[in-house]
Amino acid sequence: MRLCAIAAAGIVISIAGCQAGKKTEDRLAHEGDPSKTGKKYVIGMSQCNRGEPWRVQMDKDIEEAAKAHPDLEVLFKDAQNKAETQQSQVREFVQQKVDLIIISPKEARPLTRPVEEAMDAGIPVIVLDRKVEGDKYTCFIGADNVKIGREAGKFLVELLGGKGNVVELKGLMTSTPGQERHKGFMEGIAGSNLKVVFDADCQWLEPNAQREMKSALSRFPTIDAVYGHNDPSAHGAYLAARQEGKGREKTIKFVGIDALPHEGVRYVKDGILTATFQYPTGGQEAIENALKILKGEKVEKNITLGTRRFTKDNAETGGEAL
């Protein structure tokens, strides 16, 4: 109680990221269990874009699991592709003093500094999917994308016989999963004679994975594969490829990540993708570990989720967990 009346009288105390999330416990603590109390809970929750059907599924997996808790409310906010709108989302939330945030970053420099300033003001914060830098957060929910970029490496040296040319369509390389998908992957194709050709920051945008796989049909004969950093990617190099009116959709392995049912899942039993690698939206863990939090109970600071592979073999199934 006597912290709480300090923090009344206005008296600035200079904290680090760890005593930021011990003065998030206590406020919590003070408050009580949302379920107990009657309160209803307000969870802000910034999203870098709507313009990929994935991020549009993680909004849609945390609306769902929120619905299950009548003490919860979440506002959602479209940065709309701009880390600027994203940096002013996060703060608008700060000001609202809203209970928690939950933001999945366009960039990690550019929303480091306002996750953050949420963090001093003692509201707690999920970083999901795609990282911010440092580690002044209260939790992180991902996949790990080295291992699914390696997996999906792994996975073109065997189905290629090692060797062979690769069209490589990537994410937005300013961010984390775009960064880590490409390290992954070259880790997995280390030591085989697999050739990455052409390379592109497609920005996770269809558009433009069409775009540069055009450019890439035009100045390579021979292509064996495309690894596309997300579906839509890989999805866009195929029609590139079909529109080229060569047959070469025919010969030419596309591989993509992301493996919702009705995108890349869909893709692979139409034989139009050869395999797709899960990346878990996190939203259903999201809202599960927002509630520890405002119950005040510790989560892990990093939690990391797994991943499965679909080919035409197992999709009927499930997939195969890696």
Ligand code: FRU
Contents of the next structure:
Amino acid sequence: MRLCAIAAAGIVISIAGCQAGKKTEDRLAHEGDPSKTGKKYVIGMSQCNRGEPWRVQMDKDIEEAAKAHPDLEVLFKDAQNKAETQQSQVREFVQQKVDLIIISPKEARPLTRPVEEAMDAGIPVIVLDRKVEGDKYTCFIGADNVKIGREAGKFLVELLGGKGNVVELKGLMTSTPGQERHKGFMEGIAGSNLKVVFDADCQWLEPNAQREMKSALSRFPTIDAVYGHNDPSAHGAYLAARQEGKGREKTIKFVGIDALPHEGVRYVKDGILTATFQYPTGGQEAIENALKILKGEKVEKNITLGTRRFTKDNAETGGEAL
Ligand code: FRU
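Same protein, different state: after the form predicted on its own, show the form predicted together with ligand FRU.
Complete assembly follows, chain above in first position.
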């Protein structure tokens, strides 16, 4: 009896499994291959927020890359930095039966389940920049945040001659880039006499970083460097030092991550940041790989993007690849 039930369940599961694959076949048979009929593949893009310049750039990069392909249509949703909103938006895309989802999740844990549900519904998912938990997604695209953090650490060790007091203004620590940029940095300064004397989770936001830096400045008479997990954080720290009115914005070395041309790289050229490390948005790569997936080609499960270091010496000439 029990065996029968297990066998029956197995049949139901395998029928369901076939149907997921059959759905795409049916659609192709019914509508024709969109790339040949001129019909569009619909991609749902779930952006965790459009309040930060780097994310506006990511959406722009996706839009630009998609423009070159008349058979693609991208629907953008902005979750306004709320994980619950992003969960429902992913579920809406599933209900709408888009052909593929790209997601740049706010936080790993709350977005893991909605991504799994999309996969269960037979919709491929590209995870961009921040990760989800586990491996139930089609492909992850992003730069190596551990490496970037490590490079930032090594850079400061050299810059400060192996010793000094550092303030670390972290990104949202429930998102993977925050965790990885911290881990890498600790590896980069390991064995030196650089000490992190103050750290805070600034959730990637400049006003938070400015506020936290204000309290770091009031507690520590000697601060040699600030490691901001992104350029807005490093810039917020600079503003706090300037506001303090003791001229410490000129002695403290500020280092950030992102290197948008009109943000971090600008700050480096203006002498506000000593360095910024590029964090590519991956927008173009997301579209390239989405097309491959939609056409049934295989893609790598993990696609790692490179980074570049920008300092005053090389900012005009496009930085240096690491
Ligand atoms: C924008 C941002 C970037 C950062 C990235 C990490 O939301 O905070 O500044 O590099 O997210 O996911």
